Every structure is written in structure tokens, then in C-alpha cells.
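First, one chain by itself in C-alpha cells, the form predicted on its own.
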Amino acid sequence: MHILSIETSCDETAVSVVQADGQFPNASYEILGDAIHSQVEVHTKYGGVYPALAKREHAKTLTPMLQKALEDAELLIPEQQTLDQKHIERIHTLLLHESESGMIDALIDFLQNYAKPDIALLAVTTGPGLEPALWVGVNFAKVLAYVWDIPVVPVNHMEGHVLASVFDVVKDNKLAPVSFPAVALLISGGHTELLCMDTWSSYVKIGQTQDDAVGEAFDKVARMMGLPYPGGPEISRLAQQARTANLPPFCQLPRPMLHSKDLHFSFSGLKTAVRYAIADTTLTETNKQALARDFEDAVTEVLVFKTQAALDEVGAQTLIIGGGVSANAHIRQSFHTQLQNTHPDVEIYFPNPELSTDNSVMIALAGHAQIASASNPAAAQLLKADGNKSL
């Protein structure tokens, strides 16, 4: 079956076409089309993602991404179509709030010039994320479901990250044969949480941040240091330079909640400690390198320590690490090195780098996992975005 997936939870506009052969979780997957538009340049001057701008950019780029994904998948069929007045009125109603972006005209033009593609299922992110951004993707999916008469699966963005981490896109295009129970650590700009999985699609949250997410802390500290957005890769780059040069510490930073005897996290205090450490200080390049290393080390130590505790509490056989921060090379290496000593029998999975950040391939995987919850085209019109949606 062909799955068309849509992702607009934050600042990436992504549409994919994935072919699924077989039943979840033993299916094989082929990425036929994958179109993604990053909004980094739009948000860089603000030092972070502005929801209203993200919403506008999604509205402008979703139709072009749809066209590109279908074209790459060789499912784009140029053929004049007639949309009756009922269809056009429904499109205007669903996309009313995107009218200023030109989205309505662009999508109507597309639907009138291309035939219904060979798509069996739509999968769309309904949360968590920035709610204005999510609604653009959700309403876009509603239009396609209505016009093309295709069922829709609402997808939890975080389940997408879990499945992306165990998807072997290099070897055999299948999900890894995970041994349960498993622990999943999801680390991104909006989330830091530990989940217990007894089987596929079964999630119990056992730990989460009490304030800032780890990716958010990276970005905020980078902004304090005068580094460009997104700050995570910049801090990682400087930290590696400090390790290569074996620089002495810039300051002593705390390890928040390291011994709190629970599985929760807190990064707000660490961020505040950095602010105090650089107050009234003009940072040299060497200072920035050392401070970046000090901060990254503190974050990594907390993540590894809490995750080790979670593995022990659950008796886990597998550790799944996903989300944008999972691309951090030092965090990856630290988990592999330290767990090899403390938990040598635990299998560790990270996503391929291209699937660590927000993408629509992972939404197709999660859609296939939740295919039983697919809504028929009529019921799909009731789908809602939920910025605080939880697994």
C-alpha cells in the first residue's frame, strides 16, 4: 500500500510517499518520495520558532511539497479534473485561515490539474507541536481525504520519533526486531521524556522534564553565548573543538536532579547557571568553546544517568533514543560507551541522522502502526490538532 504522510508540527514542512508491504511491525518500507522544506532561515533572525510565521510558511509550501513527493514517487498524473462547487466550498471552509497565504488557490489549481494518485492511506501529525502549525497540516489532510476519498490516520509525532529510531533505512528498510520491555528516551526542542514500552505502540511515561526541554536549553544557552540559531549544532561544534584542544573548564556547572531518586529532568537551573557564569563577561572564542563543552557534558551526564536508572527500573532489554537532539555526536557516543560498561546486554537504537529531526517518513511509519485507527473520509473531517498531545 502507498501511504501519503504530512508533517507540520514545528518548522519543517514535509510530505512523503512510503510503500508499505506486509503487516506492522514486520512490514518492509520503501521511501518513494520525500519532500521537505526547512524554515530555519525564516526563524534565524528571531533566535527561535515563531508559531505564526511557521503556520504561514506551512501554508505556502505544503502544496509544492505534495507535488514534489508525488512526482518523485512517480504517482503524479497530469489530467484535468473537475471540482464541483461543493468541493470548492469545502476547501474554502477548511482552509479559511490560510487564505492570505495563497494556499487555497494553489491547492485547487493542483487538484484540478492532477488525477487522484494511487494512495491507500493518509497519515498526518495531529500533535504534539505548535498548534497553529499543526492545524495547517491537519486541514490540508482533510481536504485531500474529502476530494480523493481516502481514509486518514491521526499520528502522534512522538511515536514517529520512536519508530524512526528503529527503522533501518540502510540495511533492509524494516523495523528492528525489538526485544521488550524497552525504554525510549525522546529528546528534542520541545520534549525530554522517558517511556516504558511493553510492546509496540504501548507507551507509559515514566519520566519527563519539569521545565525546559533539552533542545530548548541548548538553544537558549547558545543565544546567551551569542551563537546563531539553531543553537544545538553550534554548541556541539564548539564543544568538540574544546575536547580536541583539551581546554580547561570554563566553569563548574550543576547536574540538575541527578540524585532526585526519580526519572524526571530539569534544565532550567542549568541554563540559569550559565547565565550567572557569563554575567559581565566578554566571551573569547576559547571561552565559548570551553563553556559549550562544559554545558554539553552536564546535559549528557544527566541524560545518561537518568536513562540508566530507567533501564534498571524497567528491566529493559532495549533502549530507543530519538528526537532532534539524538543527532548530537557526543550524546550518542556517551550512551554507547557508558552503557557498554553498565548495561552490555541492552540493545541501543538511534535514528539515522536524516531521520533524527522532524520528517514525514516517520509519520508514515507511525500511520502504518496505527492503521486500525484510520478514520473514513467523512469522519476524518472531525480530526483536531492538539499541541499538548501525549503518548
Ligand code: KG4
Given for the second form:
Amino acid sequence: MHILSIETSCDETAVSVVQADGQFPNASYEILGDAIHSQVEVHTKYGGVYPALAKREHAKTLTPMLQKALEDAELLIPEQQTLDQKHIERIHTLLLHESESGMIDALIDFLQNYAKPDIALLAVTTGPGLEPALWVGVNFAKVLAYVWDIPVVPVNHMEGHVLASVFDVVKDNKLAPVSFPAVALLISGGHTELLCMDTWSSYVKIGQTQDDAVGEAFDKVARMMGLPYPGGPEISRLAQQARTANLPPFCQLPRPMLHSKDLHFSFSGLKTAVRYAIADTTLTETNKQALARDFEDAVTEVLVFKTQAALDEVGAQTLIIGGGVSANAHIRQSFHTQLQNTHPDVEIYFPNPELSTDNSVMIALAGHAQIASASNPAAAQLLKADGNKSL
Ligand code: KG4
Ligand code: ZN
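Can you now output the form predicted together with the named molecule? The one shown was the form predicted on its own.
After this comes the whole thing, all chains and molecules, with the earlier chain placed first.
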């Protein structure tokens, strides 16, 4: 089956067409079309993502992304379509809040010029994320579901990250044969959580951040150091230079909640410690490199330590690490080397680097998981964005 997936939870506007052959979790998946537009340039001057701006950008970009994804998948067939008055009115109602962006005209124009594509299922991120941004994708999916009469499933963005981590795009285009119970560590711009999985699509939260998410801490510390948004890749690059040059520490940073005897995290104190360490200092390039390394080391030590405790508590056979921060090379390396000593039998999965940060391929995978676990796709008109949706 062809799955068309839509992701607009944060600052990437993404639409994919993924062909799923077989039943979840044994299917193989071919990425036929994958269109993604990053809004980084729009947000970088503000040092973070502004929801109203993100929403407007999604509204402007979704139709072109849809067109590109379908074109790449060779499912775009030019053919005049008649949308009757009832359809046009319904589209206007569904996209009422997107009326300033030109989205309504662009989408109606698209729908009038192309035939209904060979798509069996729509999958759309309904949360968690920035609610105004999520609604654009949800309403867009509702329009497609209505005009093309295709079922639509709501997808949890975090389940997308879990499935991206076990999707082997290099070897066989299948999901890894995960042994349960598994622990999932999700580290992104909005989340830091440890989950216990007894089977697919079953998640029990066993730890989470009590304040900032780890990606947020990377971004805020980067901003304090005068680095552009998103800060994670910048800090990672500087930290690597510090390691290569074997620079001495710039400062001593705390390991928050390392010995809290639970599986929770806290990163705001670490961020404050960096603020104090650099107060009244004009950072040289070398200082920045050393500080980036000190910060990355502190974060990594806490993440690895808490995850080791979670693996013990659950008796896990598998560790799944996902979310944008899982792109970090030092974090990857540290998990591999340290778990080799403490948990040599635990299989560790990280996403392919291209699927680490937000994308819509993972939303198609999670949509496929949804139809395997839910009896019926949700009625399109009931779909709701939920910024705080949890797993
Ligand atoms: O999963 P994601 O793309 O979006 C959310 O769902 O939040 O994660 C984005 C986060 C940002 O905070 C970004 O700075 C961080 O992932 N990130 C990294 C790296 N690449 C992206 N953090 C550390 N090292 C990286 N290489
Ligand atoms: Zn994400």
C-alpha cells in the first residue's frame, strides 16, 4: 500500500510517499517520495522556533511539498478535476485559519489540476509539538481525506522517532527484529524521556525531564555562546574540535540528577551553570570549543547513566535511541562503548542520520503501526492536534 504522510509539528514541513509491503512489523518499506522544507533560516534570526511563524511557513509550503513528494513517487497525474461548490466550501471551512497564507487557493488549484493519486492511507502527526503548527498539517490532511476519500490515521510524533531508529534503510528497508522488553530513550528539542516497551506500540514512561529537554538545553547553551539555531549540531562540531586538539576543560559542569535514584532528568541547572561560567567573559574560539565539549560530556554522562539504570530496571534486551539529539556523534559513540562494558547483550539502535531529526518517513512508519494496532482509522473529521500528546 502507498502511505502519504504529513509532518508539521515543529520547523520542518515534510510530506512523504512510502510503499509498505506486508504487515507491520514485518513489512518492507520503500521511500518513493520524500519532500522536506526546513524553516531553519526563518527561525535562526530569533534563536528559536516561533509558533506563529512556523504555522505560516507550513501553510505556504505544504502544497508544494505534497506536489513534490507525489511527483518523486511518480503518482502525480495532470488531469482537470471538478470540485463542486460543496467541496470548495468545505475546504474553506477546514482551512479557515490558514486563509492569509494563500494555502487555500494553492491547494484548490492543485486539487483541480491533478487526479486522485494511488494512495491507500494518509498519516498525519497530531502531536506532540507546537499546536498552531500541528493544526496546519491536520487540517491539510482532513482536506485530502475528504476530497480524495482516503482514510487517515493520527500519528504520535514520538512513535515516529522510535520507528525511525529501528528502520534499516541501508540493509533491507525493514524494521529491525526487536527483542522485548525494550527501553526507548527519546531525546529531541521538546522531549527527554525513557520509555519501557513490552511490545510494539506499547509505551510506559519510566523517566522524563523535569524542566528543559536535552535538545532545548543544546539550543539555549549554543545561543548563550553566540552560535546559530539549531545549536545541537554547532556544539557537536566545536566539541569535536576540542577533542581532536585535546583542549583542557574550560569549566567544571554539574551532572544534574545523576544520583537522584530515579530515571528523571533535569537540564536547566546545567544551562544555568554554563551561564555563570561564561558571565563577563568574551569567549575565544578555543574557549567555545572547550566549553562545547564540557557541556556535551556532562549531558552524555547523565544520559548514559540513567539509561543504564533503566535497562537494569526493565531487564531490557534492546535499547532504541531516537529524536534529533540522537544525531550527535559523541552521544552515539559513548552509548556504544560504555554499554559494551555494562550491557554487552543489549542491542542498540540509532536512526540512520537522515532520519534522526524530524521527517515524514517516520510518520508513514508510525501510521502503518497504527493501522496494525487500531481496529479502524479515525474518522477524518474527528482528528485533533494535541501539542502535549504523550505516548
Ligand atoms: O527531533 P527534532 O528534529 O525535533 C523535535 O522533535 O524537537 O530535534 C531537534 C533537536 C534540536 O534541539 C537540535 O539542536 C537537536 O535536535 N540536534 C542535535 C544534533 N542535531 C540536532 N543535538 C545535538 N547534537 C546534534 N548533532
Ligand atoms: Zn522530533
